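Here's a solo chain for you in structure tokens, the form predicted on its own.
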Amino acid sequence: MIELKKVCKNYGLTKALTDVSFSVKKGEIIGFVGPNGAGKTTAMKIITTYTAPTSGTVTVGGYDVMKNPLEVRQLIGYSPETVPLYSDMLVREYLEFMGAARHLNGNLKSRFDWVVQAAGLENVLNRKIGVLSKGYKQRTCLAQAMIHDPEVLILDEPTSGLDPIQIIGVRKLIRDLAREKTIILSTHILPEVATMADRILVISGGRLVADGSFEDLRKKVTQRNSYYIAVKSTKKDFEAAIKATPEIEDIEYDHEQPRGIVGAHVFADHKVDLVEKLNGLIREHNWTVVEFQREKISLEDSFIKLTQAATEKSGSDVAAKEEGGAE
């Protein structure tokens, strides 16, 4: 549904993005994350057609952004960061002024209302924008984007400024979507990312540096799996049981357990069934088990790393430039 190729953008002497490309398909939900100024943004806007790449191809349902970015807007719905609404308009009057747009005509009045319930916006449908909470700008710019029946739509950070309930509604009504329709949203709160989106994308100093399901990526950071075990036994024993394990590569304790219980986050390669080699222990030595569970690495820590690991690399490349041109 939405393709992009070697995707560059330059203003000026900075690179926004540097041969950008991937693919989602029909009914996917793409979660983009990346730092503040990574790419994220200008990326959403070259496949809205409000920017053009400076080189590479971008498609959207079969059609080329350059060459057809009407078709490709027909296509669309965008909901920006920054919402871009007449804040002298009655909510009513400008979801209408936008169906209107969007050349609805007889359809209209069928698509107003459901937006207008999908969104939550029934009871504020006679004030003006300019003097609702960020929270209903918010949903008035995702019903506008909704308002056509967009094939795909290009939500960046939409649950902003939502409260709980609200943030829960929009979710729901987000998977619901994605039935039907391709969506890419944008988001900085990673736990959102990691419920709603099938797939992650990771873009860091204008490049892609990670594309996958958060499994994939917490593998793509760590080679390891841990597991954090608490039993009833000494220090000692423990610790020779655990060091007669050629297996297990490494093991760190936990000091807060009350004497009597040792506690400990143990690690092993991918490749090792830890689970089977704790449980062997704990028979083998007659453990009484206080905890015993797999541990994973977080969301957040799985960013960190992708992202520094993208910045260590481009500067070992520009280093690795700046030295060539010196000789």
The other form holds:
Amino acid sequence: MIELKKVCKNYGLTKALTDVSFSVKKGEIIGFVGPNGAGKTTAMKIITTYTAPTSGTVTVGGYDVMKNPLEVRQLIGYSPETVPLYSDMLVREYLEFMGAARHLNGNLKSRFDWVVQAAGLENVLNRKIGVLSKGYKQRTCLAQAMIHDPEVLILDEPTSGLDPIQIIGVRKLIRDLAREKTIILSTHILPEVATMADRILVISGGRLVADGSFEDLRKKVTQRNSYYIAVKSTKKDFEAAIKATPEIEDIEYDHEQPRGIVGAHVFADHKVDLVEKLNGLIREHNWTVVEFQREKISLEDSFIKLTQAATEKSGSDVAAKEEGGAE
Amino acid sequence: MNDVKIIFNREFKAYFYSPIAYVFSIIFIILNSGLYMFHFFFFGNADMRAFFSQLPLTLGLIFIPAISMRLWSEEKKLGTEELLLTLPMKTENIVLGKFFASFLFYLVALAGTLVIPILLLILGKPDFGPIIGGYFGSVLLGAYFLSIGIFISGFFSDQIVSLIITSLTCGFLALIGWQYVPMVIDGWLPGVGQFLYNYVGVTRHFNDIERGVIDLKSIIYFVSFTILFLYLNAKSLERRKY
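Okay, that one was the form predicted on its own. Can I see the form predicted in complex with its partner chain too?
Time for the whole complex; same chain goes first.
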């Protein structure tokens, strides 16, 4: 449905996107993740035909964004990050205007009713947009993106500024739509992508650094297995037992456990499973287990690792270029 | 064509959301009628020559910049430009919709000055040829200045900056057509003033029409420049892509 091939975008000397390629199938929900200024919004602006790529090609539904922008725009519903709305218009007037502008003609009435109900705007239809709360503005903006029943929805930070109940509402709305629509949404809130997106694209420093499901990404950044174990013992005995097990690469003691209990994070290579070994140790020393669990790397950690790795990489690229220039 | 109408409807309504438009229309009507009344009582002639001779200046300096400044600058400030330009519409049609909305608003304000010919009709026997010519010229001149205003508005996100630059541009075009201004310029740079008067100033063309000489050349001058600036506006908005 959406295909980007080697897309680059420069703003003057700043490189906003470098060699970004990915494709999105019909009906997929894509989560766009990355730190501020990574290029998420730029990529979305290119897909929606608002800006042109410096090089590379982008097609939506088979139409090239540069050659057939009108056809692409007809397929797309777009809600920008800044929630741009005409503050002097009534919500009703605004949605009618956007519906007409998207060539709804005869369907306008039924689509209008549907979108008002779906976005929960019944009570604010006759209010000026300027006086609405952030949450209602966000929902009005989502409503205009959906009013023409587009095949592709591009949502830039659709839940920013909403309260937790509204966030759940918007997520539900997006999930309900998801069955038939292709959706790209960007967000900082990581649990959100984990619950909503089929696939996550991590973008950092203008480059696509990861592409895959949440589990794929987690595997990608997990270099070693980690376990937490807390037993009734003395530190001395515990240390000796750990030292006698060569599979354990590293250990970090947890100093918050009370006296008489030793707690520690134990690490091993990602190919080695320590569950059996640790259970063996427990039986051997006859320890009473207080806590024992396999630790999963959190979404936040994997996000940080992925984006940091990318920044370091692009940082070294720049350094290498500078060295080359000096020669 | 339908797209033009959709944009036109919204834009024309938008003028009445804020008080700025009302304020400027009232200022426009009072200023022009007031300045005219001075001549009217002083010379006691039942014609509108004084009115039409000051009109290019009041239009170019104040009224047109005031109604054209918001057309794109407001969209840029609110960020709505992004949604507007990603609608399935040609940029040309959006520009035309905006232009016609501001043009109609101008015509409404201009209609407010029709009190004067009615007054003249009651008080004396005015020659309607120059009056009709004058209004016809004002319509063309307004369209031309508006197209410059909308073009300039496309570059700035600050309405005041658009207002000032449009005011300077249109004010210059109006002033250069007054006999004294090219003469002063000729004093500094011989030939330049006359050149500007002949080829750049609008007042000369406006005066031709206003005198009742509806010359095809002058009409073509106004219409073609209006179309040119609207076209440039659409192109400049599409250029943001590169």
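Positions refer to the first chain, counted from 1. Heads up, when I say rigid core I mean the largest set of C-alphas that superpose within 1.5 Å between the two forms. Since the structure is predicted, the reported quantities are computational estimates derived from the model, not experimental observations.
Taking 2 Å as the criterion, Q257 counts as shifted between the two forms: its C-alpha moves by at least this amount when the rigid core is aligned. Put the two forms on the same core and the Cα of A244 is off by 2 Å or more between the two forms.
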